[in-house]
Structures are given as C-alpha cells and as structure tokens.
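One chain follows as structure tokens, the form predicted alone.
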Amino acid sequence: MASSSGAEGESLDDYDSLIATTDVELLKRAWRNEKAAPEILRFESHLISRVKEQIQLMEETVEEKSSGGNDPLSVSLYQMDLDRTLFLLRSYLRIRIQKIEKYMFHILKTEELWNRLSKDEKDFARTCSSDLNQHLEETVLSKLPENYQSVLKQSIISEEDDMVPEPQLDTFVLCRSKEYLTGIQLEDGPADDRQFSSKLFEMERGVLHFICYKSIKALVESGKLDLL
C-alpha cells in the first residue's frame, strides 16, 4: 500500500506540472528562451493566439469587476494578473522585433530563420530591410566607387556578405534540461579552427548548465531544455 507521504508527493508534482503548461507559465517560457537565444527562435503563433484572447477575456473581467462595486482588492489582483501577461507579451514581441532589426538581412536570405518569423514579422522584415537599403544607397552607397555599393558585401571581390551581421551560436547561455538528456556533442575551441576535439554530454533533470548554443540549440528547438 502506497504511502500517504508517497501520494502527497505525487499530487505536488501534478500540480506544479499544471501550473508549468498554463498558457502565462508557457508564455514566461517561451519569452525566456527567446530572450537567451542569440538566433530568434519559431514564432510561437498558437500560444500567441491563446494568450491575446485570454487578455481581452481579463480585460473584460477587470472591467466588470471594477464597475461592479467589488473588493477593490480583489480588483487589483486581477489587475496584476492582466500587467503581468501584458508585460510578458509585449516584452517577447519587442525582443523579436529587435532581432529581426539586428539581423535582417541574414534573416531574409536563411530559408530556416525566414520561416521562423510570424507573417507580421516577415511583414515589417521586408519593410524594413528595404528602407535601410534604400536610406544606405541614398546617403552613403552612391557616394562611393562602383565596386564598394553593396549592401551584403564590403567590395564586389568579396565571395560572401562579409557586411552582413550574423547571429554568434558559439554564445554560452545557461540553461536546465526537463527531462535526462544524454548524446549531447559538445566541441571544443572556436568554430574557425578545424582542430577542435568533440565530446558526448549528459544533463540531469533540472540541473543548470552553462553551455554553448551551438551545442544544444536543436535541443531548445525541441523544447526539451529551457533557456535561463
């Protein structure tokens, strides 16, 4: 017979797993991990979508409560409860604005990044790239010689968009597996240096690691490891 403090237990644990999959637990997730990142991660459209109906269904209930004659303390702890969920997702929608900003360009020629972004974000990625093109060839780029007006590339001898900002994946970031994780290759030394020496690497549940983005990036795509 199972004891009493065994099935305490579990029912602790089913309760914060239930509290991890609401839609705001998700949303601090989702921002958390796109905060760490150095690349911009996939959109996360359904939860997005989820997450502004439940907004406007606060909204309404802050409202109603508010002209109601309710406990003005209960009106504002659902008050807090819509700040917060707002914060979260106005912060998670400006950090991915500011990636696009920063890496545009890289972003619009990498098919995988590419369809990473909402059709908002490819929207304003458009807009945008071509507005910084046409203020550079405006301001600057036809004021030079011929073969340095480009954009991507420093001089037209150049074989790769050598002006083009790219996101550093060999960035440390700190991180914890949700489940036991084992198989992870780890490489040592800088990506340019073909003598580099390459390892396998275990992670506990819920243990911190500080570890390479290269290394684990297919692991956060995957949703088993969380960015901190």
The other form holds:
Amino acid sequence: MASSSGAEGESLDDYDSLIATTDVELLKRAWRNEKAAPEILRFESHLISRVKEQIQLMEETVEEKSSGGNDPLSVSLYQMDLDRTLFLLRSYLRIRIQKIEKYMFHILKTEELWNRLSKDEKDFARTCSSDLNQHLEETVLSKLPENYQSVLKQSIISEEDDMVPEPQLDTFVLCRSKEYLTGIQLEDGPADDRQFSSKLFEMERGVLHFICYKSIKALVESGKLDLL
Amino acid sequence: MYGRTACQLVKEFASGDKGQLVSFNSDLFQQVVAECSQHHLELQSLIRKIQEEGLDIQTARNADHYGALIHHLALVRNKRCLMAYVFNRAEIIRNLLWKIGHVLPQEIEEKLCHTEEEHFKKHSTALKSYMSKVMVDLTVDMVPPKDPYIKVRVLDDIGDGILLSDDKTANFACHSMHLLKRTDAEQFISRGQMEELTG
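Since we've got the form predicted alone here, give me the form predicted together with its partner chain too.
Up next: the whole complex, starting with the chain shown before.
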C-alpha cells in the first residue's frame, strides 16, 4: 500500500496521496476489487475493523449533533457521509457472502481460498455448505443408486471432484496499475503457441487495460493492481 | 431415448425467466429418478453377465461392456441434470433472501418443494447468525445512497404507529406520500408496500 505517487512533490499530489490512504478510500478500493474479481479475495480484516470503529465514532457524532440542536444541514451532511461508508462496508461484506454462497463447495475444499475468509465467514460457509449438502442429499442423492451419491463426484469411479462449480478465472476484467509493471505472462492462445512467442506484457502506471483475470491474478493479490 | 426426460427438466428451468421460479416439477423429477434406478438395474445385470462369462470386468471389451458403459453414462448424465436442476433452483431461492427478505410470500412458497423450503429457512438462519456476528445488517442498502432521505408513496395500507429509526411513529395510510430515511423505507419497498418516487 505504498503511496509514493509523485516525485515532483506538488501539493496536489500530496493531497491526492493523503486522500488515497484514508480508510474509506482503502475500503472503496477493496470493495471495487472484490466486486470485479471473479474469485473471492483476501479478507481485509484490519481495514474492516478500523472502518467499523470509525463508523461507530461517526454515529456518535451524528447523534451528538442532532440532539445538540445543531443546524440540520450539517447533521444531514454527516449522516450522508456515514450512510456512504456504511453502504461500502455492507456491500463489501455482501459481495463476499454472495461469492461464498455461489462457490461454497469449491472454497471449502481449496485451502488457499479457505484461508482468505474471515472467521465469521468461515462459520457461515460451513453451515451454509452443510445445509446445501443436506438439501441436495434429501432431494436428489438419496434417491440415486449407491455408487452415484456423492455431492462432489459424478460417480464412484471419478478420480477427482468433478461436480464442483468453480469461478471462471479466464473472464476479462478492467484494471489499472499503480506502478510500472513488466513481465506479465499473457495466458491466451494454445499452449505450444504460447511457449514459442512467450509474449511478456508491460503496463504503464495509470493506464487502463482490459485483460484476462488469470494473467494478473497474482498482481491483484499483491495489491499492485486495481480492478475497476 | 435415454436422458430425454432429464434434459426436459433442465430445459424447463433454463427457459424460465432469469431469477424467477416455476413450480418444482416433481412429476418429471420422479420420472428421471425412476430412469436412474432402471439404468442401475440394467447396468448391474450386464456386469453380472460379464462376470458369469468368466471375463474380467476391467479388460473385457465386448458388446456387454459397451452396453454397461452406455447405462453408466446415461445415469451420470441424469444425475448431473437432476443436480443442476436442484442446485440452480437453490441458488435462486437463496437469492430471494437478498431480494425479498427472510419471509417468503405465499405465491412463491407454493412453488417450492418441501426440502427447498427447509433449505431456505436454514439458509436464512445461517445468514442471520453471520449478520449478528459482524453486527451489520446486509439486507438493507442494496443501492448506493445519494441522499439520506427519499420520497416514497405508500401502496398498501400498512397502518399507523410504525416506529422509525428516529423514535418517531408515522401513519402510512394507503397512497400517502412521505419523505423517509432510506434505511427505514427500504424494507417496505422490497416487500412491495411502497414505491420510490424519482424525479
């Protein structure tokens, strides 16, 4: 989360970088990334707990001001600010929960994804998947012949779990880089073709790109790239 | 033809409006399940036949082997169709939680089968317990707020004495218009009891 944006040291740049590191702005970024990414990203636990504290503070301020007979315009401005932050928080948590709902079996069996969830989300995913499991079992699986009763496998002879819906990582996303990046491996074209041309892609700072999520997955995870 | 009924089931789901439910087709569903059992019986009898002829099941490549394979594949396909049907319906049902709230209106509830109702209730409990843990209500605030207050018209006689978040009560008579806090109004809007007036 480096904020070393402009070497010129102009006051405007300083102001921008200052604004860009407030928690609300960070939350907005996390929210945008989460919204655009096809898979679930790491839970921003520190950020979320800080934001929650701030929301509480803001709620107290609003209450104080409105009971203190302050002028209603400033109260409503505070309220609006609060509402917007609350919306970001709610929407962020909501998107994550909806992703968990959609891909719970996949998340549950993939350790990397599982570790990205917060503790409460893990609890939710566990109950949720056991509920769905039970639902599928009662409705379909218990009525099928015994070798075909697995939720994760098509039949007993499948070697892998071949009935788990996974997020599509090869969709395209809009992204913007925060710094000059190079050596991005584009994962398109047939496999042998890729080896021969081995195109490495570079990104200038602040330029918009429309690119396959798979090839920038690692950069999003390390926070070098923002999705839009 | 094998697998046709299952295909019909999935097609019926897929041709419906997106996010809308039609009644659970238990008739067709039972037919497919019965077809599965039939496949299994035939599969087993073919395997028995191969064994009786003294052949190794792993390596035998005669007509019976391929017959058994067809039954196996048809069964797997039927299973996938059944699962897809139930799984995707379950997804819509879970999404109803976000769109309508924790109580389903009668006309939707009629379209669910018994286990689906159970699933909805359980999922609603799971979501509630998550929301109480994080202490944030996720079912309000579905659209980004522009103004803390919105103008609404009451469509249904909700009655008076409804407590709002600022400890005041309001009288929501049918067709009356109000300027309310968005968070207060949202629950009524999602139940279809109010509409937002824009412009």
